[in-house]
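Take a look at this single chain in structure tokens; it is the form predicted alone.
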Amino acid sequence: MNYMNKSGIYIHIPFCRRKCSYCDFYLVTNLSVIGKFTSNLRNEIALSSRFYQDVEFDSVFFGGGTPSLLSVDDLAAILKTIKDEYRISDSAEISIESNPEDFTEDNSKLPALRDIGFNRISLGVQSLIDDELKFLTREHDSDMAVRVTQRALKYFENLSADVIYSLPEQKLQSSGRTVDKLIELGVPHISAYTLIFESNTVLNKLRRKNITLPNNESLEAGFYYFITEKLLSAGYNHYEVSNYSLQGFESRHNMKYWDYADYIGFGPSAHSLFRGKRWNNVRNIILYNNLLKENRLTYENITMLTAAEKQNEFILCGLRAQGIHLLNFSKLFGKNFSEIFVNQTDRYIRNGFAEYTSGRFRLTEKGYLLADEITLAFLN
């Protein structure tokens, strides 16, 4: 699968009811400014469109934060602005991240999201074990998550569920129960992430006080293999280090990142990579709103990537997912990947960490676990 020829749009909706203990994404909990933000976001989308008149986009991803906190009317207005101002493919994947609790009081919201144009939904399930959800400071319980997942599948064939594993004192069997239930429910895409103690989080403060400690690498590896084996046995394709899908349900938008395709981001803290240039929006909603009120764009850290930086990023992204696309590498950098990295590729293939397949050099299941370490051997 290769979406190199078309670009993606990412929309960062920075609102949450509260911040989970492990979360390091940019977000705000003052929901009273949603209206002002929505207006300014639509202005940013419109102001930026003049730079992309010759570009076709085939993925739009609303992430956060919790985009499903916004009203259907606000989401519809943002989508309309995107479709009015940009060339969006008729078959575009249009995704929204959400939490189960956002669909418990209003049964009409899920079908309404589908009706305004979303065709993929990602649910922040994280676990189907109540004690684990409490540890993660989530607002839903397991019963709610199951009910909402079942209902969402009635309106969205393309549904993803996020899972977090390797919690302190977690047993393999409990992580397996969550994955088994999602498979049983028929969820076609599962993103499974190891719990990370990010620096600016409540969880990391507990670590520094020795109250809550991360698992060792051996135990994390055990969880990884256990969950991966369950999903592979159930027919899921392990197409990126943390992502598994049934055939045809890979996340097109996320593959933009791993295939090193162009994407542009809107909203505070959103990142962009377009035609060799990388930048981000300001990570401050007050500054973001004030700049756009004056019809000024909110870019910062604008960088034209060097050839070496592009090559490093291409390799870094590719090895995390479906591998280094050999033809695209040659087209982009004018080099033969297999020749310039013959020593590295031979070593990792010989040790069972990598393979050549379908025009790519990619990591095996054994290699995925050491993806970060292996990648370093290919970077300048």
Given for the second form:
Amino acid sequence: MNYMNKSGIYIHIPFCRRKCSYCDFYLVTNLSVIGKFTSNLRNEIALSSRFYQDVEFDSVFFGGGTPSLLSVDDLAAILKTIKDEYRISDSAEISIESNPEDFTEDNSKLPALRDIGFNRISLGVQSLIDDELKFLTREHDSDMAVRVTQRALKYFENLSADVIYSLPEQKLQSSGRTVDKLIELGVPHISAYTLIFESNTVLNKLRRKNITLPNNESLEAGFYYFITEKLLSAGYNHYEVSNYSLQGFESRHNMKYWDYADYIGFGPSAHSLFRGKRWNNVRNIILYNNLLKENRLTYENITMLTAAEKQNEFILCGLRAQGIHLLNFSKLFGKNFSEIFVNQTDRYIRNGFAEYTSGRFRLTEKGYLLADEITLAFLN
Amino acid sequence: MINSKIRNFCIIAHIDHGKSTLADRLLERTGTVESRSMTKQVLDDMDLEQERGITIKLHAIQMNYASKSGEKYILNLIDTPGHVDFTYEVSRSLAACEGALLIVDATQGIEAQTISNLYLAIDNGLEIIPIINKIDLQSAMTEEVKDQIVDLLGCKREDILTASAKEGIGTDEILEAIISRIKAPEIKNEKPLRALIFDSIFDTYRGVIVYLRVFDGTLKEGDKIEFFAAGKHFEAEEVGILKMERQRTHMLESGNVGYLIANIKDVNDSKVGDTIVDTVNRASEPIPGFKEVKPMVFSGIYPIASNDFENLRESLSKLKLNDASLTYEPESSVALGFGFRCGFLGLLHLEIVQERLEREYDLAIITTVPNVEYKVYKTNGDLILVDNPATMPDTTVIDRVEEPFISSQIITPVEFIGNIMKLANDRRGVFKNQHYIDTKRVDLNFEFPLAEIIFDFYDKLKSTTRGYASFDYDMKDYRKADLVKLDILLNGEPVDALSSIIHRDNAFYWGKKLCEKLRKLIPRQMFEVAIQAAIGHKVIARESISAMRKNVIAKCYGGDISRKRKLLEKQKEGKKRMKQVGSVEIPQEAFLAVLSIDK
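Go ahead and give the structure of the form predicted together with its partner chain, now that the form predicted alone is out.
The next block holds the full complex; its first chain is the one shown before.
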């Protein structure tokens, strides 16, 4: 469904030293298979390339897991395979997720990552309050996070920090201190998430035992407005429910998801959307390795989306981010968004939840917080 | 002349005391039905009846029995419904019989629910055969229950039979008692025809099938007949007796029970309690006791999806074919769109119709608060009947309003008199009289506004008397009352489907409770919802539902999108079961919120 944007490539690196209590991503902590994985991943990337010869990619995103756990050589080899096999724009955004502990002072990894081609880095800061970091079972402390952020900014102008807030028993001011510090450090992109109690996490087990409970809706909303207000007044754009950036620092890769552009994923559990079809790779590294050893791709859940499903997804993604692109909507679905949804749009605009702006139907700050509820009104 | 070979009888029992099981045993023992071909309980053939344990529609069946003395008998068992909503129908079934089996559970003793039907039976001059059932159970208190029965009936101890319908114990003794104790019907074949209609069903191919008992004369195929109260004329097309299936006999003689098919298209022409007479040799008087069954309780039934309106009409018309007491006519509501105002015998009847529409016809419907029919006298002298609060005229043009009153009989063990007095007082009851049946039991007579008993009175009565009190009522008259229309406003807009007509004294309490209830039932919306109760322009109670603050999941990346879409699509389906009134989404339950308010 490549109607306007170039496409994106996602690489899932499923390794962490250990799993954080809130995390539900697919990862393993057995680092001894990294070598085998890297060669299989490169094989997968190469095997798949024949399907995408006519496609240009302007974003490559290494996510995880912890991609920064891999050696510079491994990362460079993977990047080289991608560049050899795919048409990657010269100006492509090449992004890597990382944890602060992978960049201690004596480590030359930060400049090395830049040198092998990465031009954006995302740091898993999460908080700059030590007690909160302990609660989140993170390995770094706030000092280390601040030092690494400062150093990383020397090599990567385009840097993003992840923040998790609305923690149980967290004070509003405390969430504010983390954000204030990141603003002060000059971090141009911040992904700030309210804590989610995902099923199959340690955190959710604690909830079931009534040990740790999520904040109520009202309190979460309070945190959200507080954080958002701080970032807005510091000049950040709020361009997706949980994402804020200075002008020009929006995550190009993540925008692919929300603008409903095509993306293909490699590595176990990676998801793809390409020309109206969705699939994912197996969520099991052993199976992944075994299949690729025999040069077999590991697709699962291949789904051809119906027109109605596509439209629903287009809307649900658009409303979370910069809005429904009206021209793209009519190109894709042959319908006029503002006509078919006139009742809904009138109502939400009248009540201050949404607006028409720059060719898009977009939610306001007030609307973002109710994006799921509002989306319901637009679904088939 | 006496036809000594026929016995007509029914069974009176409290729910779960074993009526249907005993009926099954009688059918098996007389070879009317093979035991292995029996579904559990033959007489109740609607799913709903089996689930509720209430026989809603009447049925009858004929058995052939060879007695111990070798004589051959014809036994007609007429089934009866067991709830106050259907008292009249019960009374007509009883009127078709000469005797009744009174079944009492050996582990429970006499329960009050039985008593009202028992008195109906005694009033109709029926011979009562008391039977204690479930004597095989460990917890059976057979001797104590015998004492109770002797107290109640004044019968001899040795007249009481004991049985276990489940185990088949006592079945023969019961059959023998039926032929020896119950009077044979009087045979008056020479007299002009008079047959009592005690039920009817609708058959798609044959039209209405009338179940009847011939009292005088004979009913033959080809007879020109008239339905007395309905004033309709027909020709008897097919006449027969009721076995497991209909069995054509071409004629029915005086004393017998059977069916009639006469090309009757409208179930309303065959009214329960009406008398069939011969047009030529016409009996001058009908069988006494006929009453026009009128709906007492009214409620709006609306489809949730407006394009289901025609389906709803179709479904109601199908239900109506077998249920003459159901009435419906189209109406419209500002809040709910197009629907039907339906009339029911009582609340149970309403619930049954509602459930059948949902279950058998797969309709998503909203039922509005039930109410009675008011007589409204306007200042210009006009009288209008109001069965829907939304159509109540403006107070300025009302001279007075009258509401229906009932006369009720509550039979209760004496220790509950205080509780009942309090309940009656809460429901604007007027105490009229009391009468001690024996040292333990008293018969209380109250008059109530019908509106006060249609919601949950019966349930409340049962809980306040631990299930012992029985309740029965008759329409009495219309009386002037200080009634007001209570409106509910959501964000300032009146929701007509939530209006109710209530006594002024209760209005404040009622309005407050209703607002509280709605606050709990209406989910949070994207904006604050103000709930107000008002009489005319005066707001008497207020609640608010605070706006939904947050409903968005923080993360939505490549792998989350499809899962998220499916989740939202499912939620959207759930929303379709809510009704949007103005900008507020209201779940079905909210329209019945009034019902769950404690007075």
